[in-house]
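One chain comes next, on its own, written out as structure tokens in the form predicted alone.
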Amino acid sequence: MSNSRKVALITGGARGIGLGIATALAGDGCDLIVNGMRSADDVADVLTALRALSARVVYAQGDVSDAAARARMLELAHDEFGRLDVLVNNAGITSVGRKDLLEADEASWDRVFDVNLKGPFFLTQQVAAWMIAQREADSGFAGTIINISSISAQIVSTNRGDYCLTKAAIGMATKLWAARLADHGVAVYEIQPGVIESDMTVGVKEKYDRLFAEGLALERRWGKPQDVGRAAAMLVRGDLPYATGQTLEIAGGMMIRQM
């Protein structure tokens, strides 16, 4: 391997919870492959301030659900630090239209699958061959996958029946690739972040200001990007081992009940 920096791919990596993961890997000396939908130029800023972290960051444009995009997250990785240490299963849609479950129809039920269930499924199973490689090369090489899910997996919306079903998924998806990969030095991790504010959840900024100041997390605020990234650094960096498979919840106490 030829370079001795930890490499991760980040999907969703140049906004919101995604870019505030790259923020804190690139602050703790990875380089990145940050994927995103949008074009290069409409995130060049973005991957300006990160390289300012001294990362090496490439961008790969695609959607995670079309298995050609996904193939070329990884030849990208493949030329240009030849190692992966590190996948971020990030990117996501809430549910189109946002409709009741009586309401809920087949195209909308695909797209969130695709891009939410299925496009991190297949991504981590390509990843996950590269890293075992890597390790049959180097026994001294240690893995991270992550992925990114909802408190949508625990918490019931009727008007967002396909997100919390994909959310809820994403953990047995986790539990399912930690025993797969444990005997290979690749630990795997979901962390379920609360409400984070973002571009994704501007429209909903009035309601959800309202029940922070009403208790709905112990912590009565938002939570930032930069919460959910500290969290991720700090797996990558393996300061939480022997607990693969593990779920974090970054949601202020939001799931813990009172009377």
Given for the second form:
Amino acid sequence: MSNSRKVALITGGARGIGLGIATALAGDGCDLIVNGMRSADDVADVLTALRALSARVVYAQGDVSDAAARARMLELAHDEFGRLDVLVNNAGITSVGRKDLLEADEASWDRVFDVNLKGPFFLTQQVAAWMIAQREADSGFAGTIINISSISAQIVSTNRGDYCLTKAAIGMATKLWAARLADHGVAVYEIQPGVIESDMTVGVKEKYDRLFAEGLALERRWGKPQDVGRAAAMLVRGDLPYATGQTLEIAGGMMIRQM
Ligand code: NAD
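Now that you have shown the form predicted alone, what about the form predicted together with nicotinamide-adenine-dinucleotide?
The next block holds the full complex; its first chain is the one shown before.
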């Protein structure tokens, strides 16, 4: 098993950061299960572009917050590939309505926590069980789980409290799973992207154009999905050994303060 192509499941992998990761992994020789909310017809062009990188790609439509949809993703992985080497928990949503803390409502809280935290946690639980079984069947098996959180795990946005809280919790989920899976040949990492060009950030483009020009990050540009994709590919290749549980900031140096 350890000598053949790796199979990666990427949630929210048909656009934005997830697509950046899918493209980088396909380019590195992985086959893919791409999950997303849109219909297969709506993502046909994206899948064709990924297949052009010589990857076998199947699409799993479904909501990560829904247990039945998560089970279907893994059934598809079983049926199509019979193995799973990599899970990238990327799907996520921002705070619904981006309301100030004093107006924040429970509907947004529930949805953001379901998608950003509950879904990835329980998907990881199922994938972990399968990875443990794969390792028991083949001592050469090495699994990789990558959680996409955000610099919002560290930086406060008072109009996105629920989002920030889920991203901070993903950091602890990463450490929990790293500890639980270390003896089973599965490494678990967290990537904290900075401000990345994607559909999630189109609505705040002018604000961040200005902030980058003013020096928000040491590298004065928006991050790109490819920047995160290359970091994920490095982890999947095993190019950051002896580092399970580690957090990587892909944020252009945004967290370094100057005076
Ligand atoms: P995006 O909105 O462009 O893409 C998100 C993808 O996830 C889409 O394909 C969407 O269909 C999918 N998705 C959303 N809800 C889903 C659900 N319930 N089930 C399955 N799929 C679902 O966003 P993005 O900017 O590419 O963000 C990807 C991840 O990166 C998110 O977790 C986000 O919080 C995180 N992130 C983004 C930025 C940024 O600046 N864009 C910064 C830090 C972290």
